[in-house]
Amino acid sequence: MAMTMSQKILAKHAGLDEVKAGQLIMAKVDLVHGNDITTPVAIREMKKMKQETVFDKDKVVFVMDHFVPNKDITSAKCTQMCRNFATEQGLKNYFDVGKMGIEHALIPEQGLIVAGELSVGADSHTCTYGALGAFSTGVGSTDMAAAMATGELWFKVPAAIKVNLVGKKQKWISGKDVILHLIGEIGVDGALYQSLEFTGPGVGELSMDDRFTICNMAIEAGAKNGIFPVDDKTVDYINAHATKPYTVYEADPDAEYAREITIDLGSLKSTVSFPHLPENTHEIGSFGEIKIDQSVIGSCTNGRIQDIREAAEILRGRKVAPNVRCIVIPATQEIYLEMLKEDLARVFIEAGAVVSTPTCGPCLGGYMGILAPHERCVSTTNRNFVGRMGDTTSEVYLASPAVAAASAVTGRISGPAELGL
């Protein structure tokens, strides 16, 4: 039976020769991870199971990122619980202040996930790792507890949507524009419990950072996972970050897809998602003036070095507009160090922006940039639901780092072209 990439990975981990869409399987997982919000719940649930130890101390990962460094007593208690459990269990991969990062940037960077593996995490944006040719998906904290204890989980095999990428993207067009365009086309439930499988000659146009961004937001289209084929760029990334072996899976030529979509990268324009759903997309130049109060450049979606470099290129020699707060958040300590080596932190500070330690921060309305009533923010984050970043009357506009940086300079939602770039 012909299978997609995702189906082949699931079949292998279930010990089956083949699987088909809709089938229920029990599969072994290669990596289980959680953060400072979701892990405490999983720890409590695992203790209810009277399971004393995790299934593999090398394959359970805790990343403190949402409210770290701790913003209040409650967040301090959550990380304390995670820290104590990690010490008790002897977990090899526990990341806290000083070696932390936003989990979906940190885990690939640390080489903890590679092509062909099956990963689950108690965070919906776990689908990020599909950029490496892995099957990765978000689960609830109870499922995380079961996976920590047993190393296995039930899965329903997803059907797939084939996304053909063609053409060559223009300057300032990034993975964020690709995924926002796709979500705008199919809607927030357009890929509900399906795999978004990206393929075609346009894949080579995308950097690994672009691919991470695209897979990160697969969940915003309702997808179970997003996944890219393994090419030379993927192999180079894996070899640079990981030491463990990997397996390359390819979709069969006659694999069955629920739907096929073609995206011409050459025709894409900078895209912005208006409140209050990621599917509410508009191209730069198709709307009137929208003044902003804040610009956020960072998150698990767009806090990687490519994103930081693009934003710095636009802000270099320019100033953040009066009455606009520009917040830059590198996704990991390594990215922060690279910023310093390239003197990019100076660019942001001289422009009038602030640079934060790695944290999810404002993305989920945590801290480091909460919005007041009726304020507007253009952000490189992944969700713009009502009240997502603060007061319920505030508004979040999702965009690429290039748009977020240009908007910080003009004081209104703008593309780089408005700055002559």
Contents of the next structure:
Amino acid sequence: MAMTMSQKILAKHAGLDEVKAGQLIMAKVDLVHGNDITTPVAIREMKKMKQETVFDKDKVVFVMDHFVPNKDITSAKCTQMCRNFATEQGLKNYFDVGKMGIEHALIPEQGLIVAGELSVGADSHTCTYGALGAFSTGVGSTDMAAAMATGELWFKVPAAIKVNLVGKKQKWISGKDVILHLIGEIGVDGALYQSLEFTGPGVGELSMDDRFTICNMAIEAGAKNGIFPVDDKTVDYINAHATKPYTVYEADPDAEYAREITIDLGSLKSTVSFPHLPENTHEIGSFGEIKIDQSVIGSCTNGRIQDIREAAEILRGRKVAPNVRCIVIPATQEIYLEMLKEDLARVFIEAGAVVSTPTCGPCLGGYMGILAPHERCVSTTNRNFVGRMGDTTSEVYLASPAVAAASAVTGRISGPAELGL
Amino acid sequence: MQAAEGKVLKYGDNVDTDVIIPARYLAIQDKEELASHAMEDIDPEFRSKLMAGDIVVGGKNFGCGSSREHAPQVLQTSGVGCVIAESFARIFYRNALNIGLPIVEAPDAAKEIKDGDRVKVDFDAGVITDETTGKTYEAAPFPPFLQKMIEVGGLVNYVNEKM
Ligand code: SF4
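Target state, the form predicted in complex with its partner chain; input state, the form predicted alone:
Once more the chain from above appears, this time first in line as the rest of the complex follows.
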């Protein structure tokens, strides 16, 4: 039977020749990870299980990223619990302050996941690694506990939506605009329980960082996973970061899809998601003046080096508008270091922005940029739900790094064109 | 599985995990204290209105957003007997079943049942009865594998049984 790319990876890991949409399977996982919020819950659940040790010390990864460096005593206790468990179990990949990064940027960068693998993480944006041609999906803490203990987990085989990418994108248009546009088209439950399988000649136009951003937000369309085919760019990325072997899977030409969508990259404009849902998309130029109080550039969606470079190109020699706070957060220590090497931190600081150590921080309203009542923020993050970044009357507008940087300069939601770029 | 019976607290589409339990409370490890903040950003009176066994009804894509298991957990700890929705976000769906919080996907029931109605859900028969209006609805039954998991009390017990 013809299968999609996701279905082939699931079949392989379940030890089956074929699977079909809707089927329940038990599959072996290549990687299980959790963060400082979800791991403590998983540890407690695992302690109720008969199995006392993790199934494989090399394949269980903890990343402390949401509230670190710890923002208060309760979060310090969470990290302490993860740290103790990691030491006790002898985990090879435990990432704490000084080594950590935001998990979904860090895990591919550290070469912990490669094409053809099956990974689960107790964080919804685990779908990010589909950019590498892996099947990767977010689960809960009890799932994480079961997967840590046994190395396998139950899955319902998803149907898929085929997203055909064509055309060439224009300057300043990035992966963020592609995915916001798609979510605007199909809605926040448009791909519920399904895979988003990207394909077509436009794939080659997208950098790996664009693809990570796109897969990262697959969950914001309700998808179980997003996935890209493996091409030269993928192979180059894997060779530069990983040492383990990878496997290339391709969708069968006659695989069945629940739906097919075509996106012409050439016609995309800078896109912004208005509060309080990622599907409320508007193109720059189609709305009036929206003043902002804060601009956040970072997160697992857009804290990679390409994002930082784009924002820096816009902020270079310019100033952040009076009364606007601009917060730049590189997603990992390596990205931070690269930013220093390229002298980009200076660009931001001279512009009047702050540069932070890697952390999720403001993305989930944790710390480092919480909004007061009625404040507005343009942000390169992925969610703009009520109260996501602070007070329940505050507002988050999701956009690309280019838009977040340009808006920081003008003080209202703007594209780079307004600065003559 | 037993039945759930109680009054309905009804909400709209896309009730996300950020409003079910805001991230600012996620470091709290005490279950009761954490649950005291359940739904406070969408309905500050949720906890005072809720009686043990009450039923939460939502629209489409209930539980979307973050994978935090704290979301079904605070509903369960607060005493919610069952969640009925037109559809659920998939991680919330997994999480709820994994921890043993009954949830039922039933589009017609979710649309028609009103806030304050008394509702009974018979999990074995797959029937939802709105006792206020007298109307009954069919609920999609769980596949056998999930029935087994729910019967033994969630994923932890299921894994232990297999070991
Ligand atoms: S950056 Fe935001 S969305 Fe990404 S893992 Fe952290 S909190 Fe979640």
